[in-house]
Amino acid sequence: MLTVPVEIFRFKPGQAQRYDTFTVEIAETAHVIDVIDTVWAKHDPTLTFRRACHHSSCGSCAVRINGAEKLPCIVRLTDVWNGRNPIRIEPLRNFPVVSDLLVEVGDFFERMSAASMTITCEAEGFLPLTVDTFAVAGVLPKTVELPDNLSRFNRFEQCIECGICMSACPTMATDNKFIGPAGLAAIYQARHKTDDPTRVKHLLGLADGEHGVWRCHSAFECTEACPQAVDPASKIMALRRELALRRLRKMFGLRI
């Protein structure tokens, strides 16, 4: 067992922000986020935070630890102490903080719906090691044999909306309309989805919004930060790309 002292972020309605210090005895196998579930279970039942999966699938758990976004559910406890000073847990930036560690989010998924992210897409026809925890050196991605009955089939998108990339982002904490990494990461998959012109039409409009990549100051935080490997910074950049050529097509007269 680890003695470890945790400093978490607090706030209530109408209250001042501060930070409490708690003393936690966990096992050196736990996960930040068992020491918060230890926090409100045996020292402060009024701790208010989010968590559901476990396992890294929902997102809902995303926090800062020592001033870096995490989900906290998938860090471990002995890869963020030092063995003297207190883990620091604070809720994500550029987001309102509804109370403690929690965040309102309403916003950001209002984006998400606007910039039509989908929770499924066609699956690659291998299974990529992804996973530090699993990757071995000189092990190739298993090929995926389908039954004969089946010719493709559809996995989760690797985005799972925890907002890291939202908190991680400068450009969010300039510009609180930013569409944001999250969100133009979603217009990229969604416009690769389609040949329909006025849905092309329609997604790169939002992307060349006042609020869109133009806004992004390339600073590859998000890319950085996400824990799913969704990259937002390279779809980023791959719209920029698109939106330029299509402009110097219809300079010159070229059709798109």
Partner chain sequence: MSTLNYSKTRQAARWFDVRRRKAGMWAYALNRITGIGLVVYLYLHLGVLSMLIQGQSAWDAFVGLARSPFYLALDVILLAGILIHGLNGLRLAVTGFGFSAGAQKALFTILMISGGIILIAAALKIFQI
The other form holds:
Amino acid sequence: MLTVPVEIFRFKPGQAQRYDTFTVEIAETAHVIDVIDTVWAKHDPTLTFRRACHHSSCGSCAVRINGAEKLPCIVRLTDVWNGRNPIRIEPLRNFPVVSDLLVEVGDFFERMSAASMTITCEAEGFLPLTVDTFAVAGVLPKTVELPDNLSRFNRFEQCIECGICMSACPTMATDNKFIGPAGLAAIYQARHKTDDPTRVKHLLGLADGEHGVWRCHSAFECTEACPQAVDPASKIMALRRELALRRLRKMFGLRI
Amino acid sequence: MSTLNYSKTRQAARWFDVRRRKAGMWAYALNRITGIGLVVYLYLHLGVLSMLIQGQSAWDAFVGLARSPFYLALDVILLAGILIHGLNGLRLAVTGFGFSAGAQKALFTILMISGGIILIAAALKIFQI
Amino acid sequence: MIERGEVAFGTTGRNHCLLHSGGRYCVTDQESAIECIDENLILRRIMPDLLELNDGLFVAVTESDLAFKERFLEGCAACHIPAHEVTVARALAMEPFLNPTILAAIQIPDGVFEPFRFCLSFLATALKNGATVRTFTEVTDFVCSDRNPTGVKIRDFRTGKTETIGGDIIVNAAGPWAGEIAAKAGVSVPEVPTAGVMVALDCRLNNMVLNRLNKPSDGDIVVPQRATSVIGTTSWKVEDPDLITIPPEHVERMISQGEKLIPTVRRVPMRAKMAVARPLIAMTGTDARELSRTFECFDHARDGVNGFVTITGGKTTTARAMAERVSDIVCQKLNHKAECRTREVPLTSYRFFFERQNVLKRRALAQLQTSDRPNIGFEERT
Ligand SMILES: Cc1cc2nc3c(=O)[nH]c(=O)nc-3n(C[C@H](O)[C@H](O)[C@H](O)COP(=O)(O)OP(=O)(O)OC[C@H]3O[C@@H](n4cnc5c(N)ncnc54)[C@H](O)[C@@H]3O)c2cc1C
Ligand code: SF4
Ligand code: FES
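Shown: the form predicted on its own; wanted: the form predicted in complex with its partner chain:
Shown next: the complete complex, the earlier chain at its head.
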């Protein structure tokens, strides 16, 4: 058992913001979400925070731990606690704070809808979560060759709509209409799921808009912070390449 | 329900907030700082050039001043800004069109190291004059 | 709908995400098994975009598993669960990480859902049809006239405000907390919160849901989801479902049992571990595993309390059926004639749950007149 101090951001409408410090008794093997749960269950039931799945699938629990955006359900306590200073837990940035760790996600989900994010996709063999996971485990990712009479397997998209990339993005801080890393990555995915020229035109048009890919100023923080290896930055750049090539071709009168 | 929102200035300050961030964010912040610095320099430069209108003597006096070690040091800082901004601009032009976006960190390191070497060489040269 | 946390804050959010085909219960608990397969087919129709539909395999690892095969196939047939045996070679072709020494494999129509979005899309549909959903709001007490509840006292954690709201009928659907809520209304519900541990791995090792071909036991199932594989579960009775301490030996048991299905399991780092309590209905059986997984609706008129109904037990897979049962009872009590249509109506996008606030805001600003389709106003360059 460990005795861990945590400092949690508190805010209620009409009141000043502050940090509350709690000291929780918790197992060494605990994750940060267990710390938040313990604070809520044992110390202060009025603490508002989100969580559901506890295994990085719902995307609701995202917060900042010691300043960096993380999913507390997959961050081990011992990885963020130095044994002395309190662990600081704050809500995501670039989202309006409703109360405590709870942020307003309506705008974010509107972006994801506008970007035509669908949650299922066709499986691409076995996708390792972190690039070197398979290396750590000493196994090679195997792609499944399926017999013809079996349909392809499907998967949920890697993106869990946690909003971490939106919080990590410095450009997002000053353009609240920026579609944002997750939205642009979703446009990229949607664009690669379709061949229909009108759909493609619509999706690329969205990416090309005033608050689309050209707003990105390459801090690459989305890719660094994304817990699901979505790599939004590369997807934004790939969209830009496609858009630029299309424009070039158009300039020289070539058919798109 | 009333929510907590931060002021525009506080949000804009995030451009320079590199705490707990990675190389990409350092590049981003440096690019912004050097960018602003270079714009300021451009206006100073235009101001200095306008001294030419005031005739030969005013200009000669300024050139004398510009040879002082203090001014030479400023020149080195200026060059550092140009190198950071310019070389990083190359990186952004390459990655920004979808080439080697995955290698952005390595590119940043390589370019900044070469920038550093150029800067040292140039500084030696400047102070030799 | 009053919920003290975010949507799916309770058991549903943290479960194993298996869209049951009923295979797990077709021998031991056929009533649940039939409920599961029926609902499985309905959910495929009403939320097709929210499911990973890759089927499941029941594999025999030991001789005793193999001996179970006939009973399993008979059970499936009795519960109209489409099951067919596949050759070991084919099973291994589909599942390259599966234990190569398996003796038999049976394919059944299991699936995987995503609990948070599962709940959100039901609630989004309810919102669209006029429901009010209040999250981060706790029921603190009941208001009663004689012994009959006529309303509840609630506290909104976001604002700290308390209020009283009235209701003709109050439905208690608090899962493992149903007993606690019922006690506030002065009645008791025979419920046993029974916890289970799950372990999520740092990469996905299977395409299909993998089960041991045997009676349900600890760590006998590996459910793949998104980019992870989740091994589960165990079963023990708990007092307080709010905070369950995970016994370390349970985690080890998950790994050692999971290893029998997928030998690579031990070499893969653990991504997360979690525990949560099932709302099981206490029956004569004493062992936690033996408790039935079916659901039950209690009309507390039988305890002399009117206007209060508890729905509990069941599975996430059967959530819709539970809602259907309880709404039928509510309609009957209110003398209201209406057909439950949730079997047919495709659900609204889960995002609508969060977007609705914005839609309402904008509608208030008279910027959005007719369409419910949100549009944040991203221009499209042509
Ligand atoms: C380990 C485990 C694995 C499982 N795996 C599966 C599976 O793979 N597939 C499957 O179909 N099923 C599975 N189940 C079963 C399933 O998860 C549960 O039966 C189901 O989620 C119960 O849902 P519920 O709505 O009744 O309870 P809950 O989801 O717990 O809902 C009750 C809600 O009431 C709220 N509440 C409590 N008190 C108050 C109050 N005072 N005021 C306001 N709100 C309050 C809680 O916050 C909670 O959100 C599993 C269960 C466990 C334990
Ligand atoms: S792209 Fe990554 S960080 Fe952004 S919302 Fe999706 S999962 Fe979260
Ligand atoms: S609780 Fe679901 S992602 Fe963390």
